[in-house]
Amino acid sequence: MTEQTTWGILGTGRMAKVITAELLDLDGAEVLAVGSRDQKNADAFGETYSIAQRYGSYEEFSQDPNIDIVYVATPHFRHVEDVRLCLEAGKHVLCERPFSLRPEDVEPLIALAREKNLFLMEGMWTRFTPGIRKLCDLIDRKAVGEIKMIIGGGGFIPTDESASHIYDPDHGGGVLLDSGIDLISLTTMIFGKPTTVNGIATLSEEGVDEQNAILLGYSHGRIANLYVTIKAVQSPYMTLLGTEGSIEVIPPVYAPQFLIVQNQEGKQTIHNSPLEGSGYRYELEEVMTCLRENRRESSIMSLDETLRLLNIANEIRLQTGVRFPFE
């Protein structure tokens, strides 16, 4: 029998619920509690869900003592306070992403988790989706040779309610903390940290980023030229370069179902396995095997790498002249 792990989801907006659903269909997953700071949207939520514990405020539900692991999925300009009131409470954490706004802001969080021997981890769920892990299997194996470049960008143009925040500088807006943030992500995990920085962006009249080009350059000659933006649609794609091949990752590159191989073999077009639910579910996966195991980080998406995506997203804002009331 699978051993049980409890979970409370902190906050109640569209992230909340699609992580819900998820561990409702996961084995070894059991939902406990939601936490709000609305009781209504609190007993609403959990209507939904049919989770027993409602509470209509953090404070409450991070005293909740039958929650092994909290899932933060508030509002990522409040990811740095709420996770601090969980990690104190004693609990694991799952944070949505981005992790937060500033590598600063992050520097204690990650040293607070360390010394009181909890879980912490970002939701960059698109490391861990079956393509992308095959993806990773390719280049260990050197299917193409040494990658020497990687090119890949998406855009899409907001249009409902949901991605409002994105042009909310109070709300840390700006698409570049909001989608680019993948794209970086996963140049990181196949390149490292990054020896030069350097972006451009178009601002928006609040002074968020609706627009972004990214380019890093890394050692042994290596680059990186990436784009994002919601003033044009173009499904997020990838394509790495190599000394013997390329590797196409078709598109949507979080989730591809195809990646097109071509080396001295010929052209292979390689099939992954269609995500299952709504794709979240191997981070969760993930997460609840690291606790079983006792670690406390999780080798696919560390701390440390949460933390160097966040200097290198910071290093753009600075460039391209992005801030943030708060700031």
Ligand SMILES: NC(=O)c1ccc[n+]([C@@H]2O[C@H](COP(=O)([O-])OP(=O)(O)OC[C@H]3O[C@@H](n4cnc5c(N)ncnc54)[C@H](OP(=O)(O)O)[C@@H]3O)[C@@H](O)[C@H]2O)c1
Second form
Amino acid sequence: MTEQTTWGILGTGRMAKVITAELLDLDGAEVLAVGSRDQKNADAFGETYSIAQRYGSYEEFSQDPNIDIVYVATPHFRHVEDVRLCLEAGKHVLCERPFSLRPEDVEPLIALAREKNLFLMEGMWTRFTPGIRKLCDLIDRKAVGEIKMIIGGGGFIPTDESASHIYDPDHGGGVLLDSGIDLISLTTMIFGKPTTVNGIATLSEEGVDEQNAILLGYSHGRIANLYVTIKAVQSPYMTLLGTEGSIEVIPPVYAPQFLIVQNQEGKQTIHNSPLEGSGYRYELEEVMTCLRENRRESSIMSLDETLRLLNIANEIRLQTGVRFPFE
Ligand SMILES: NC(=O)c1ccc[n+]([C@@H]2O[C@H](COP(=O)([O-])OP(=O)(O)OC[C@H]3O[C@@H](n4cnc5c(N)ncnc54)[C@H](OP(=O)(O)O)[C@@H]3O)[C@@H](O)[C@H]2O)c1
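Return the form predicted together with the named molecule of this protein as a structure block, the form predicted alone having already been given.
Below is the entire complex, every chain and molecule, led by the chain shown above.
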């Protein structure tokens, strides 16, 4: 592969636009093609972002021989078929989060990527932001001793049409997969694999989860206590309690500008460097670094982590009585 990474964008919605704009601003990235279900959408998108190859079918898009890596920006309920299409066509893939609805659907894709020696990663962008990298550094340096407890949560009340999928059981709706997965991801990034998973939820009339309270137990007596809701409003935050103090991750938790560390030395506010671009470039840089170094997985967001997150979400879903219509 050359130093230049050529990207194809699958889907033309909100995230496709954000990531394409970010890629256009990144050294070493070229956006070569866009794929849509509709030629008109592909043409309009291509026009806006000056993308040369514009395909009105996902199948045709996947056959473009000049694409190195596809960014899959379709809704999560169809990620499995879209990722499979791209892997089978020999493309590396960055797939938006959540990777899918259920772990059992993702396992064969991971096997396929490994068999074909292709890069595959879930776009868990938060893990790559400077504020979260700084948080990891503080934890590694034991700035507040051993972390024993994580408390965190967030909520929003969707108002616009673009959030209608959250209420739709046919589209794998529910707040757990839509947003809770990000909080669970940050928690497993810190604590690893839980030993116990417990959730309670309130469900909509259609049977999707609108509120989740989640208790995760880990080895050495560590606990995470999380919540996520679309019935109330709270900027997502997280507090880490350690044996020698605490770290407050000030909202937005996904790309925090400030961390407040309280330990024997007193209280210190850490200012993280401002986000460059929309904040997604850090994950994109990681993907391109992996490709240049011939790595097929990111150590920051591995495929085992993707499976771990989906297993946790699945267990909570089954405990709380959420069922997908096709099950
Ligand atoms: N990382 C983050 O912070 C973040 C934030 C928001 C969303 N997401 C994730 O990003 C992914 C895409 O979300 P989005 O907000 O960009 O969605 P969106 O605006 O609805 O766009 C999705 C695109 O997928 C294509 N598509 C294919 N089948 C579709 C279907 N049955 N219904 C609707 N669209 C369909 C459409 O493009 P064509 O019509 O051109 O084929 C559409 O424009 C999801 O997995 C979501 O969870 C991530």
